[in-house]
Structure formats: structure tokens, C-alpha cells
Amino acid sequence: MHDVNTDKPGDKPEKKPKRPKLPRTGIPEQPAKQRATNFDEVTLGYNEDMAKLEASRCLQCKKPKCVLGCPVGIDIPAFIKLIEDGDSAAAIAKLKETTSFPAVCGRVCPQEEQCELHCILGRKQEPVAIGRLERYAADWEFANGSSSKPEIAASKGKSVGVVGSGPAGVTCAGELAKMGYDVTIYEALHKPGGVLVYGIPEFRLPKAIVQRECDYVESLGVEIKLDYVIGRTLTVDQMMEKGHEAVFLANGAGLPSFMNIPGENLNGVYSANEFLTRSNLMKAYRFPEYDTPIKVGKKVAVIGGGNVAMDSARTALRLGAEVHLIYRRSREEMPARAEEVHHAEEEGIIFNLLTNPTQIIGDNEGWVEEIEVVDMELGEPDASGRRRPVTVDGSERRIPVDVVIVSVGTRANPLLTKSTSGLDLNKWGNIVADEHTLLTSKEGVFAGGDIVTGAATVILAMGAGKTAARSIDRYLQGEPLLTAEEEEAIYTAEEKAAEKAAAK
């Protein structure tokens, strides 16, 4: 007996039921007054019920635009669907197919400017909280004592050296290890993690999480050598002489910039790099339990408006100071993440906006006593697209402070580049590398992350690490490196594969 088709001509296929409109799931946080006195993590993360509820908001688009906004190409709809289905183990396994840092990126990646910006749901509602779900999956794995690990190819018998254990270096090393290469990372400091350990405070990214992610990469077969300053302990040329057949330079751009105003050499003036390194990596916030001292007076001025400025200000606040954040533009032009600005305001940071320092004044013993500032107003947009701040004549005034933290950017440290022959640099001292392959002017040497682009985000550095690993693999297999057109073809194929997976 055959089934009878009772559909009438012209009948439309039955539509899938629409998902209910749900608000974005909030994330628990420490109360502002409480967290301003400790270095414990501010946001506490989703529990399983929260994660499943938020995951249920995902539309599971046939053409997932969110994936296009992710520099490392995570299959976002797939891992979110697994969370919704209650399979957290499969969700973290899916994430680890493309990222080595899910717990880190879930906390510090600016999703609002990348994957969540492209979320289709975000056109009419708040976008899916992709970053919070990524964090949930990574934290679930640790809490349940499991460890997902991708398949590792048979050894290719070739060696690669990676300079720097920040997000670009560790990502590249992990990808190459999965391909079957012998990889050694050389880290200048005494802990792995690069900017993740020295630059981001404990309350935003606990160091144990960074160590956990680095341990995972080591479990893939990567060796991490600490206290190796490339350019002093060893040069790039010596790395290649010792057997590395390719080298990836991911040493970052950690040399601080200053404003070149009078008084920056006074006692009590820090670069944000030094202040955060002392506090984060050397645990000065637990002095004298840890023997690294840090001077934080009663009143601190932090100059800048980026994430590093926010981190410095919120660290100084937790060390007991009244903190003034001085920024020459308005809040709308602040490059810091909106969430970090919001947290800083809640905790009691005093914002001196449209204000610019002109000099730092010291006492008779050479210690900071005041900072002189002027009011600013916004004029026409500059090259960055933001309105240019213009000084208001006659608006000079002084703010009494005893510590000043300068957070106006970083640049490339010349230690490595000056000791490396045949390496082309741009006018800022950054390494010149091909945009698509990351190959430098030196044979067998690739470079990516902040040392090429200047200071950027963790996830962009990770994207550079993945690109470098792909190029190094082709280079060591004797295959031609990809042209821009070939790279685009691969990108398009990956996009189509993501669409096909999402449609299943």
C-alpha cells in the first residue's frame, strides 16, 4: 500500500515553529562595592540552566554571519547547539577544533565588535551571548575534570621555533603540533602567557586559567622554554642554526609609549606596562607575601581611554587609591570595551573626560605632587575617524595626585629586531610581513600579532597564529605559499562548509 500525498497544488511547506523571543541572559557578577576591594573575578559565569537558555536564543542560521566575524573561524552555531542540547563535552570538543584559548577568549575577546556584531538575532534583539557561552563550555570542562584533545598527526620530523607565548605564539604552536611538527616556544618571562599574564588583571582573567590553557598546548607536544630573551639569550639566526627549520616571531609590542610632557621622569610615574606587570605577573598586590613592591598613593591619575587604562585604573582602585581616569576625548570615543567602562564606573573610578595632561609637577624630593590638565572640545574627525580633540584656551588647572600611570599605547621592542639580520621593519619598528602568508623578508621566518600590526586584540593575534601555522606547514612541505586569491578561495570554502554544517 502506498502513502497518498494529500497536499494540494500550491500548498507551502510547513514552516519551522518560531523560537520565542527571549531577552539576553544576564551573567552573575560580584557587587560593585565588594569587588572593588578584592582581586577575585568580577563576572561569575553561567550555570548550566543559564547557558542552555541563552543557547536556545540562537537562530541556527543557514548562513551564519557570526562565523565570518570570528578571526579563528569557530563553528559558532554548532557549539551553541550542543550546549542547548545539554552536551557540554561535545561543545568544548567542537571549540577546540579551532581554538586553543576558549576560557580566555570567552572572557576578554571583544565579541561585541566581532562575532556578536554579525549575529542576525542582533538586528532586532540583543545578539546571542557567544562569548559567555564559549566561557561556559571551557569552564564546564575544567569543573568536570575532563580534557578534550583533537587528533594529532604523525610526526613530520621537522622543527619550528616560536618566539613568545602570548595568544599568537601559543595558537601557532598548538596548530603546528596538531599537524605533527616538533615545536618549541621561547618565552622571555618566567611564566607563559605573554600579555595574558602580565597585562590583564586577575579580576578580569585569573592567571590559573591562562596557565591551564598553556598546559593544554603543552599536552599537544609543545615545549615551552621560559626565561629565554630572544635577542640576548639566543638570536633568531642561532635558533635556525640549532635546527629550527622555520621560526614564527610573536613577541608582541610591549615597549611603552609616553606623552613627552614635562615631569614624566618624576618618581611615582609608571607606564601601564610596568604597573600591571608588577601587579599581575609579580603579584605586587599581595606584598609582602610576594616580594615585589608597588607604590600606590592616596590619589592616582591614569592617562588613557583603552582597555589597558581601565585595567590600570581598576587595579589602582583595588590597591586603595582614589583614581582619576584622564582621557582627552568623550566617552563615546573611548576605545575600551563598553563592559569594562561600565564596570569601572560602577566601582568608583572618577572619569575626567575631554581632559588632557600638559605636565606633571613634583615636590622638592622629586616625587609626583600634581598633574596639570586642560579642557578639550571635539573638532573635526582625524585619521582614526574619531573627532579630533582641540584645547580650550585658558582652561588650565591642577589635580593633586601622588602617582601617575601613563597608558597611551605601546610599540615594538627593538631587542629582537636589532639582533636579526635581513629583517625588514616599517617606520614604527614593526616587522614587515606579507598580509596573507605572514612571511617576512628573512627566509623561513614568519611574524604575526602585535609585532606586525601594533597593539590589537587577543583574538586577532590568535587569527595571526593560525595563518602562520598554515603558511609554515606549506613552507616546510615545499609547497608554494598561498596567494591572496587562493586564501580567499579557502575562506569561501570554509564559509560554505559552515553553512552546510549549520543546515544539518
Contents of the next structure:
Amino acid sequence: MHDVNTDKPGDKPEKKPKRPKLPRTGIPEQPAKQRATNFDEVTLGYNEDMAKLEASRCLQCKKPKCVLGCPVGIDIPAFIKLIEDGDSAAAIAKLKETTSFPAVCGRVCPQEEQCELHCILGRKQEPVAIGRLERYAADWEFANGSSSKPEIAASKGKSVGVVGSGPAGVTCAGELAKMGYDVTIYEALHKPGGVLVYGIPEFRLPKAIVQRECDYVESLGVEIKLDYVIGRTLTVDQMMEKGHEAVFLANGAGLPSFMNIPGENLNGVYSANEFLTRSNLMKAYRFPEYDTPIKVGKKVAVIGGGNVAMDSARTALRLGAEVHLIYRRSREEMPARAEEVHHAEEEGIIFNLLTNPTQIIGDNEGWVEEIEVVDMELGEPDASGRRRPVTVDGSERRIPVDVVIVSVGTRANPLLTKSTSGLDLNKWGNIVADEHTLLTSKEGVFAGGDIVTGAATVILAMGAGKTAARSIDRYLQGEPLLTAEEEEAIYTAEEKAAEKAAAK
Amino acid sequence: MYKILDKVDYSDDVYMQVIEAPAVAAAAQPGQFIVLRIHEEGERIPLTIADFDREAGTITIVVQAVGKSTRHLQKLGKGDSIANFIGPLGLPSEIEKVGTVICAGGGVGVAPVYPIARALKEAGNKVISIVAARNESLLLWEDKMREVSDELIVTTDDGSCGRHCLVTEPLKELCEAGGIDLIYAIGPGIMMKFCCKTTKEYGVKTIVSLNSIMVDGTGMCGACRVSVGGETKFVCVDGPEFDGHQVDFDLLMSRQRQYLSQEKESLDLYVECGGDKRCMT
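Now that the form predicted alone has been shown, please provide the structure of the form predicted in complex with the partner chain.
And the full complex, kicking off with our chain again.
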């Protein structure tokens, strides 16, 4: 019924295998042709046998490298061992000691660059499928209707306000609630989850899962106030006047960037944010059952090479369009996850690589008709270390399209920052926060996630949420934000880096 | 849920609702807007704040029913509730004492002009208001506007009430006579376009409030982008008020028409089903 994506086994057998050498366990997926026409989840997840088999591949390293690759420091070997032993309930409980979003992270984390990159098994063969196992444990809990809850400390009688219910905000709120703080999250939209609900499509992350994870955080005692725009409905200063003794700003990346080429304001040109928000948050893919409309398009151009571009392209495809992805560099430089690029290609997205748009041409009614592009070739490496794309003279050509989706990143949203006094910003408008403590220039105010780093990943935002919770706890207990050991560790690391630089 | 505390029908198409939203009312200022969503399957629609009462914790909106959502909202009355009500959004009007100010409102645009005119008056300005509509039945808030104005001019396109002319005629006369320091013109795109065309000749600063299509209303989606002085701006975070002499109204109006066919499809289905959601799936 379903395709099984069989991963390649390692090339050569090890000399002294401690365990029988098994290839990485494949995961069932909806066949590409079938899934290209629906919004159901692409990857279907392990069953118990698959999970146990995959878990048995884990070497249970004494000094696990995978944990170091995890921004939130999940005890990976421990939860995998519990799956192998058939105790899924204990496995999810173990996960929840460290993460509030296991079902989400198991699906959207770039494990290949984090935990799985460091997996010792991965040196000789394919690494353990840590992400798939995390997802299995989380889905097992949901399927079995149980909900393990970690221990919640006695009330500390102090209140914290969190701005934004995305991965950073919810993680921070969950951690603080477990420590015994009263936490209120303020969310501007009508649903909690931030980018997980408005940005990431249903077929990659079902919204019921996001809702379930948010419900879990509420079950820890966190209050989520929806329809609350901090900076408009309430200012940060008013939040503190109302009794929050500390505030964590995790309001996300914000404004979509455009390319500043002619024709970008024509009808039928979307930012990826708008296109995805219409489809995901507002469920425009179910119009007219849902009221929000979306221009479907017969032929759609998606500009960009990141995960958001892939999400936009695959959404447009499912709405029934022929989709052309336009990216100015080559496949190697694409910032999207390999898995997403692979899925997109399998589903029939047409890749126009080393191609750059120069203008969008409209008809008499103001609607998109064509996009003009030029060929690019790769020159010398630029500041990002990637080879700089250079225009090939005389290569202009036009592609007829009726919808263009611009997915070239975001800028900081000024809405909150402009209405908050005493908050230092960098030249791009992002909030300046100490990289170790996340404290801002404003007393009692911490910040993390995309509003500090610019658009990044879900798990990095969760990592920031955890760091913020630790700092806020120490701040409210009147302790130094960093322990002596932590300061020592940072000092040593900086010293080493300086030595290294000097040696060069 | 946000409760509707009062509702008044002004005509077959235009109605006023008072919504209980204490947090929004506490922060609301003239010139700002709200976004509302009627129910779980609903779209988010932006509406300019027509009035607010901080003590009562209410926001007043005046709506012209054109599509499905505004028709549905029209059916809701006192005691009913809507799912979401978010605000206040956008930047408030810059209220200062500048001297003599004209506040011109066209159609339902009179409602958002009202709190601005009131604030300008309170700030010590001389306020001359122009209340314009296509015909007498579409005129609204004439009395409320009179209370906050030193002078009030009423115009209708068909002459059924007040002066038989377009809003631009008294505007031109007042500019011609001189002594005008600032003009607010709020209404349909075409009305604002021609008001700005009229006042530009006299070099009198004219502020307009743009009503573009939005989704989130907080800067995230960029649906509301407009061209102001050749630069792309987001109405939700950079506006909704702009220097009208810099606004590309043709682009604004073109972008407002983006979903006409879907809006029609949705409304037809709504009418056909008599508002019963189950038949729309």
C-alpha cells in the first residue's frame, strides 16, 4: 500500500560488530503520486516492530555524541533503550523530561545536521534514525490516549509573561511551569503554535499534533492568551505592571522580504508567509468550506531554495498547479533539508537552478502573466562560504506563470520592538540578547528565537526557550545568570579560540 | 469569544455593532483598526475602529456588507458572539494642534473619521467636516460628526440630502479659500484618490487611511502592501494612514479586487445554502 523508503545500508561490514549489523529501518511514506494530490502527512511513521528494530541498532555509547548534537540535550540513548525494551510509555516520559515538543521535533528537526550527524554508528554506516524514533514514541502516546506528565515543582509564587506561542515561547513556558512559576503566553494569532501552525504545512506537520503539544503545555499550568498582540494590545512595560516579574520575547521572525524587482506588487504575487498562512492557518486549501480564498494558479513560480520555498512549492502543487522552483545557486547550496528537496522532486516540482528572476510582468488587469529570469553561473565564494552566483549576459528569458511565491527570507518585525523602550536592536532590527543568558538591555526582559537570530530552525528556537527558562529562573531567584562553572567554561572556550586564531 | 452588545442597521447593507473587547478598548486610539473572525472556518477581516469606550470596554465597528463574511456578520445581533477580535492594530493617527483641519468621510468611511475628528477637536483644532454618500439612505453619523465639528457639510451624489455634488467639490472650495492646514480623507479608494488629486493642487497635506486586504494584520504576511512614494509599504504596520499625495491608488484598488471571483463564489454558496454551513462542504 505504501512505499517504503529503504535507506542504503553501510558500505562495508565492521570487523567486530557488537550487535548484528542491520541497515537503517525504512519508514513508510505515501507514494509520491498519491500524496501530490492531498494534504495528508507524507511520512507515516514506524510501527512498534520497526521502532524496536531500529532502536536495536543503537550502540548505547558510554559517552554519547548524539546528545551533544541536540540543542535541547535529550538523553537519546536512554529513550532509545526504552523503545528497544518495548516500554514506549517510559520512552516518551524520558523524552518529556527535556522536550515539550517530541512529536514536532521528531518530524521537522534537521536531525542529519544535529544528533544523527554525531551518531557513532554513522561513521561506518547509516546513523540511528533518532528523529523517527522520537516521533514513534510521541505518536505512541497519542495513539494510546495516555499522557505522561513530568513532576511539577511547588509554586514559587512568581509570574512570567511569554510573548509568542511558537517553539521558543512554548518551550520556555513549559520549562518554567515545571519549575513552579505562573506562566502566561500571549499569542497574536487566533491559534497557538506560531510558525508550526501558520508556516509548516499539514502534510509535513499535522496541525492536530501541534494542538496536542500546546494542550500538553497548558496541562502543565501555562495559560495561553490568544488574540493578544504585544506592542499593540499590551506593551511590554504594561505586562510588567500587570505583575509579570520577567518577560521572554519570542515573537518570531516577522516581515517577509521581497526582492525589489519590478512587478512584485502585481496580483498573484505572494510572500511565502502569506501563501502558507492562507493555506495552513486559514485552511484556504479547503475553500469554500473555509472562507479564506487563495489563488491556486495553473503554473506557479516559487523563488528561493530554503525549507519555506519547498513548503510553498509542495503546497501549490497539492492545490493543483504545475510548480517551477527558481533558485539562483545550484542544488549543493540549497539551504533546504535534503529530505525536503528529495520529497519535492519526487512529487514533481520542476527545479530551475542557477536561475534568477529579474522582473515580473503583468497583464492589463494587474495580474501576473510572466516572470523574466536570467541564467547564473557560480563564481568565487562569498561571505557565506558559498560560491557567488553571477549573471550570464544575454540569457534573459520569460516563463509564463500566473502565480509567483517569493520565499527569500524575512526581516525583523518592528511592531513589538518599536513600541518597547530600552530594548537594544542590531542594525537589522533584531533584538540584541546575551548569547549565553538571553538577557536583553531591558531589566527583566529576555529574548530568543528568530527575533534574535533571524529566521532559523524550530529546534534552535526550542533551545533558546530552554536557555531563557534557566536564566529567568536564576534571575527571579536572585542568582547570577551564569553559574561559576558556566562562566569558566565560556572563558576557557574563548581563550582556546583566541589561541587557535593566534596560531593561524 | 467576543460578545456583540449592540447592533443597529443603517440600511440594507450598512450596520453598526458594539463589541465587548476590554483589552482592545483599553489600548485603542483613533486611526487604528481591528481584525475579526466570525467562527472557526471564518476568514480574518480588517475593519477600522469607528469608536471605542475604554470604561465600557467596547469597540464600535461600522460595516458595509459586501461579501460572505460581512453578510454573515450582519445576521448577528445583540447577544451573539464572534470567535476572534484582535487589536488595536496599525499606528494611531498623529493628533496635534495644527490649526484648521478638514475631515472628509465617504460612505462607511465617515465612521473611522469620527474618532479622528473628535481627537483633533479636543486637541484644539478647528474642524470642518464633510460627510458624503451616494444617497441619503447611505449617509451615516451626521449627528455624531456635527457634535465634534465646527462646521459640517453634507453632500450626496444624487442630491437626495445636503449638497448635490461629490465630496471633492466643497473640498476644492475650502482649499481655494485657503487657511486649511491638514486634511483627512477616508472612504472608498476612488473617493480618496480624487480627494488627493483635488488637494494636491493646493499643496495641502492630505492623510488617507487605506483598507487593503490583510490576513494577520501584524506584518507577517505582506498581503497589504501598497506603493507610497514609489516604496513598498505594509498597511498593517507602516499604516494604515499615509500621505495621500504619495499613494498609488490604482495599485491599491487593483489589489483590493484580487479575490473578486472567489468572493462571489463564496457569497453565492452562502446565499444558496441560506447560511447553513453544512451544505457548503
